[in-house]
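Encoded as structure tokens, the following chain is the form predicted together with its partner chain, with no partner shown.
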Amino acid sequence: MSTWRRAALAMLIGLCPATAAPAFDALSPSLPTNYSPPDGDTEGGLWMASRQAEEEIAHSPRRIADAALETYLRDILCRLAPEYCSQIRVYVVRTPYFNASMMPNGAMQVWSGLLIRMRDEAQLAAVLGHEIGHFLRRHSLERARDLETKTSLLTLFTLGLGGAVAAGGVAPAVAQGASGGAQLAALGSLFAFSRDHEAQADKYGVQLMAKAGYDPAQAAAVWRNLVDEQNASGEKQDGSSYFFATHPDPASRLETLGGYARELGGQQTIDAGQAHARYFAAVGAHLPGFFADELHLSQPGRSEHLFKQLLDAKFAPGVVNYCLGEVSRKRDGGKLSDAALAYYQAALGYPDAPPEAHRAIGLWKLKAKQLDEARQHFTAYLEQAPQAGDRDMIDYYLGLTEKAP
């Protein structure tokens, strides 16, 4: 930059202090610590329903009863909101979609599809921070009270128009249109209210993660990853969903989250390398199962994007390369594909390669009638996975490789 331009810029900054980054207007909790609501009122009812839901989650066959993983997630939550640590419980649920939610009583569920979409602990802290933001601001209670009010208003409005039609004051078609419009508007305002909560939880989440020492820029990164994945999926957004969407629109959300990060930046004290290692140690053992669930969804565009991102992040490269081979094979309609074979072979170059990579190559070679190679890979598979559930079938394939001339 030239001296003149630098001077002009300095002058502009000096003349226009308003152009500097605005100070972050921090949020504070509305939930008292160690709080428990009285029975009988709206909040007491919410907590009772939460306890029942928590009981169901705790005993769900989808729950991953891994105490170490739950403790790891709870430690992050306690780092984000230390004053509320004793009120928080975490349950990991095996469901292959991106979701986490916190109930008013402090019980949080984290879905497995979320865990495979995080690149490191900071991104996980961003999502958990968002959820704890809802908790600390008692959004469930506000929403329940708002719903109570709006449901009453909606009923009154519908009844009022019904009365007008009965009295012959309004043409029925007009009344129907007005009533329908009013209902849509009321529903829209219900969800708009929720969008306000989502925006507030976004802000609170970034605030909490920055205070805990995480890189606040990772909050926007989570959302950007999701938008990229959606775009890669080739699936069209439902045009009607925006009206009912409970989250702010992606572009403005990215911009807002990025703005918060700039206002709060420069406080990162958590070692990113150690955090990544902690994250991988907690989640790593579950990855093959979580990835298998993703593959069962039969959404090759989305899955390929996800696994390529994980590969770029050097996340379990043996397993991820194998999964990319599986995605590639399925995308090619199960046909023999050089791209799939290349991924399987790449997987075998890493110590975490799953035995299934050998099986996949074995199947490929058997179809291509390259029987010696098929035999080698099937044999390697059975050596590495002697308890495999398909052992008898692999033995059958081995028989086929021997019978041929």
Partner chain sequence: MSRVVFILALLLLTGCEQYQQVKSGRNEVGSFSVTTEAPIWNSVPSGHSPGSLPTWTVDGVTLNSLSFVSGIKDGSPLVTVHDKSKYPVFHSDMLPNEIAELVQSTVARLFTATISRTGELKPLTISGQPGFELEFEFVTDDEVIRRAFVGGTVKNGELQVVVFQAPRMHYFEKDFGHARDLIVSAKLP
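Would you mind giving the form predicted alone, to go alongside the form predicted together with its partner chain above?
Only a single chain is listed, so you will not see partners or other molecules.
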């Protein structure tokens, strides 16, 4: 099977829009523990393709091979579904979009764009729990069998939908932040789970996170944050938007998830402060790179809203203030505006401020002919980033600061 066909299958296996669901039923996994399907049938074929796709993800240059981060994510998965812990592997893929998916053989990929949209471990557990719901209910097998009754998988895989990349399950244009969103939406609508599957996964995931001791209200919080971000982007919440093309009415889902949380309330045993600290410790080292990927998408409305949400959550305030300064600067056509300066200066009030905040302020001060202050910030930048690739340019600017009139 070709790379892009395996990627298309991975989309079938893992892409998961969501929907509202009726009242609760009991947890009832259909996947036996330590299960392996027989060769030759539909499920055996799904597992074979999953193993091939997993191998490519494991060796992809986009994989973030951070053993500590992968272990942290796997520990959450094992807390949610301890009986299936031995069957679970997790891979982090550097792609600046919100997505996680779990293959029928127990391999999960988590995209970096998802990690910067979680406020704490409980919200992450809500998303991972939803994916485990698909896994334990064997929804990919039901979906494959349903497709087989309508047309052959081979026919589906040979549709000209843009040649997705197995490492991320997304068309190259999407990975580059270009116009590939329409291609991804087309794949999503073709391979998405049914509404019943999504209802089960939502229901299952919330129960799993509550049983594990997480606050079930955080499941609705994840969706609310995404809806607010979408509104800030100016995109419509309908089929014209990739995100909402593969999701039903967000208001009904918020209502349903909120009802689940009220029904399951009082089960929280995991300390929220400790969970937040664990989450930040796991992802903190990667945040500057993840945030830079978000900025490169050139979606100022969406990015500004996201970074302000993170700032309100006291999440990496030094880096986030710097990123808000970059959003302001880009929105103003690259000009070093007063609004951008205020964010850069605020960044320096926190220990996680990136050295680039000093560089940005130095450029603003140089333009304003405040040469002493410009020199101080340029010097601080080079002291904190001695291997900076733009050192020669900064040395030149430092020379200009010595030529005071």
